[in-house]
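One chain comes next, on its own, written as structure tokens: the form predicted alone.
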Amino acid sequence: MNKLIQNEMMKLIAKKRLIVIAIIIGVLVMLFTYAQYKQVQTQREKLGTSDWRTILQQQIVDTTNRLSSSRITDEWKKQLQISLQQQQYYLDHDINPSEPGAPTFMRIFLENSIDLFIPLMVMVIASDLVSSEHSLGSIKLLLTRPVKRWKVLLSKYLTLCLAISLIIAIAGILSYLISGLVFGYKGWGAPILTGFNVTETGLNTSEVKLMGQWKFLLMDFGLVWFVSIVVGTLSFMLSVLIRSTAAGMGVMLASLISGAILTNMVSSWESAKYFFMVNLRLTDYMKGTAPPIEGMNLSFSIQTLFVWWAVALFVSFFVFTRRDVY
């Protein structure tokens, strides 16, 4: 088993598409990294002071503004309500949501990529995994060896689990190493409050805890490699059903795509819910953000997506022991 995950490692290594994608988060770091920047030198140029408590009190003061509009709906005003009242909070408790340094933009830009970037990076790597064996026609080689077909299979798919590691990884690394030029690299320990939890009425804060941002990050990264691992079996699949690259690669970009605009959109359409792709958001429970659709919350979310990736993994096996090579 060892060897055939050296030679998938090796085939994927030669395709050079870690590289490209390491090419790609770090160019899309720098976008980023140089956004906050601006986005930081802009309200300082416009309140005259870099006093988060100060930056605080004005955003509550224009998230005021925003609820007494009459044009925004009911659901966007539910959103507002609560973000207002974690401001609050947050404010109350004299803590700084937001404190500078490389730590606080890493899991930012954690919680920004993990319903599309980050699983669209996945999607390149597990999408011809198997269908590249059969454009190329080495497919048949491949199982002519004297290992079962489930080996062989199983080989891909550890390789697949390997690479959206070290995916995530340099997605972390990156981030902090060239954001931590322009913020510093200070803020592990800065306090971040989480167990937030949204209720009909409103927001619920007495389950509301205090950890470090390192706590709070390894959660971040778990939940993070969890959704990437669930994409990326999905993909696993579609590889071993559709022998074209292209297609499968198709198919879950539209389901990504997809998923980011149900999300904004299917409040009403409760089974809905039942979608992998509106489960995708799962560091959205962390910071008290309201679900897409009432009722759902972490455990459901988790759950959801587990049976999307038991059915995928298992459908991915059962194909590939069965199906007819020619």
Given for the second form:
Amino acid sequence: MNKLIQNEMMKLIAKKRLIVIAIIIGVLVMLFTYAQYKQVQTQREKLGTSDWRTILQQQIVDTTNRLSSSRITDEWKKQLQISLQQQQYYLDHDINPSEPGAPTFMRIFLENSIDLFIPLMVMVIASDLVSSEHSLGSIKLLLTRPVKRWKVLLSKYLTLCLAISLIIAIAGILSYLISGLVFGYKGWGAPILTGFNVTETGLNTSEVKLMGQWKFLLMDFGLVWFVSIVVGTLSFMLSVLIRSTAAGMGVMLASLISGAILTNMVSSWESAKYFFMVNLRLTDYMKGTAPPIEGMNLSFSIQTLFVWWAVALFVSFFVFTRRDVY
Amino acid sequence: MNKNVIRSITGIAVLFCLLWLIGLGWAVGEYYAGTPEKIPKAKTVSQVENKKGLTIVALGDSLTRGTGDETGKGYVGVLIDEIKGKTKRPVQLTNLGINGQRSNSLRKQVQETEVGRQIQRADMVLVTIGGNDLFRGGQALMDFKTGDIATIEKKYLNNLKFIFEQIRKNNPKANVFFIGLYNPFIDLDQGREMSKVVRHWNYDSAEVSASFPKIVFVPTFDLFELKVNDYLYSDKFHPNSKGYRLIAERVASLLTW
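Taking the form predicted alone as the starting point, write out the structure of the form predicted together with its partner chain.
First the chain shown before, then all remaining chains and molecules of the complex.
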């Protein structure tokens, strides 16, 4: 088994995919860092201060004004109200919600890339793991060895999991190093509030906890990893089922993007919550924003994703061990 | 490809895999089992950091916000522009105006810790309030003759007094400019009677202002008395940019350095 994984790992590294992914992430992080830097600057110019309390107070007043407008939809209104209460809570407890520094940037980057960007990077590796063996014809060589088929597939799957762990590590390290050049490398210990409960009536703050940013980040990484594993497994399944890599990738891409669109408009279609793609934003539960559909929470999303994961894994192994290869 | 390179990459990947797994476990555990802690509320922040510029805080309703101004500035924005033209010091504005705000909610707002801190740092405070208390989106046209208006006014004056007390408590030095009411309905049938009510409110508001040091009542009634429609936005209630300019110029003429 160990040998098989080593072999798969060698193939993966020889393809240089990880390097391509690292370059993509690096370039994008640079863009985001610059955008963030610009935003901070314009805000500073506009308000004439860099005092975060003043800026937060101003944001609260601006949100209140937006709420008073009659032209906004009910769902948007609720979202705004929740973020308003949250901001007020931060202000009342004298905690800066976005302490400047590379760790904060990293956290924001993770929260925003969990549902599309990182899954896309994972897809780059996962979607041709099996199908490329078909298209290259090397599958026959692989299967003629005296190794059970499921072992071959398992080694591929474990390699995928390792590669995903690496991708997330690369994303974390690059975003920390690059953004730190601009924002500074401090801020691991900055306090973060978590445990906001979004209920029917609004925001429940009775279970709010204070934690260090490093701990919060580790949790975010764990959630991102879980999401990536699920997405990776699904595209792995597609790469087993569909021999054409492009087709498999297309299906996965379409469902990921539809997830991003659906989350903005499914609030009244309740059974949509069983789709895997609307459940990807796990970090939002930690932050305490309103879920896309009423009744969704962290355990629901994790369970749903877990079911999708288990089914995908089962299908992959079932199909791969039985299929005729010619 | 070197075997050792691959082996070490695999090793690193396994380590990260475990680390992320720990993170995931922690996240789920903390989400459910973590006990809430008491987080201390912010104490009244007493120290005023040394600042170089001129700090202006604007409190109040849609007039402070600038509703109706096509340029989005409002009288506050126009005033700030004028001040920036006259002084070399950096000017910092905190606009805390909320559309549709009435005196009772401003009363709550000035009690907030952070708002208090902002007032404390201010060199100048601008206030507009009362318009929504009196006009209530036009409802005043129906019931201004009844006794209700007297009770509403009493409450309003009470709130106004409290707001001024709060501002003075936080900042005994800053100049406070309280912008009076104008009558947007002056051209309507009941305009004359309405004007009488507005004048009455303004008189009482000026009395309250006068009972505090350095709180200046700035009348705007006369500005909108003739040709009111030239200075009103299409909702016939808020000023347009010309109207805001009139108010801003009046306040600007009162500024002293």
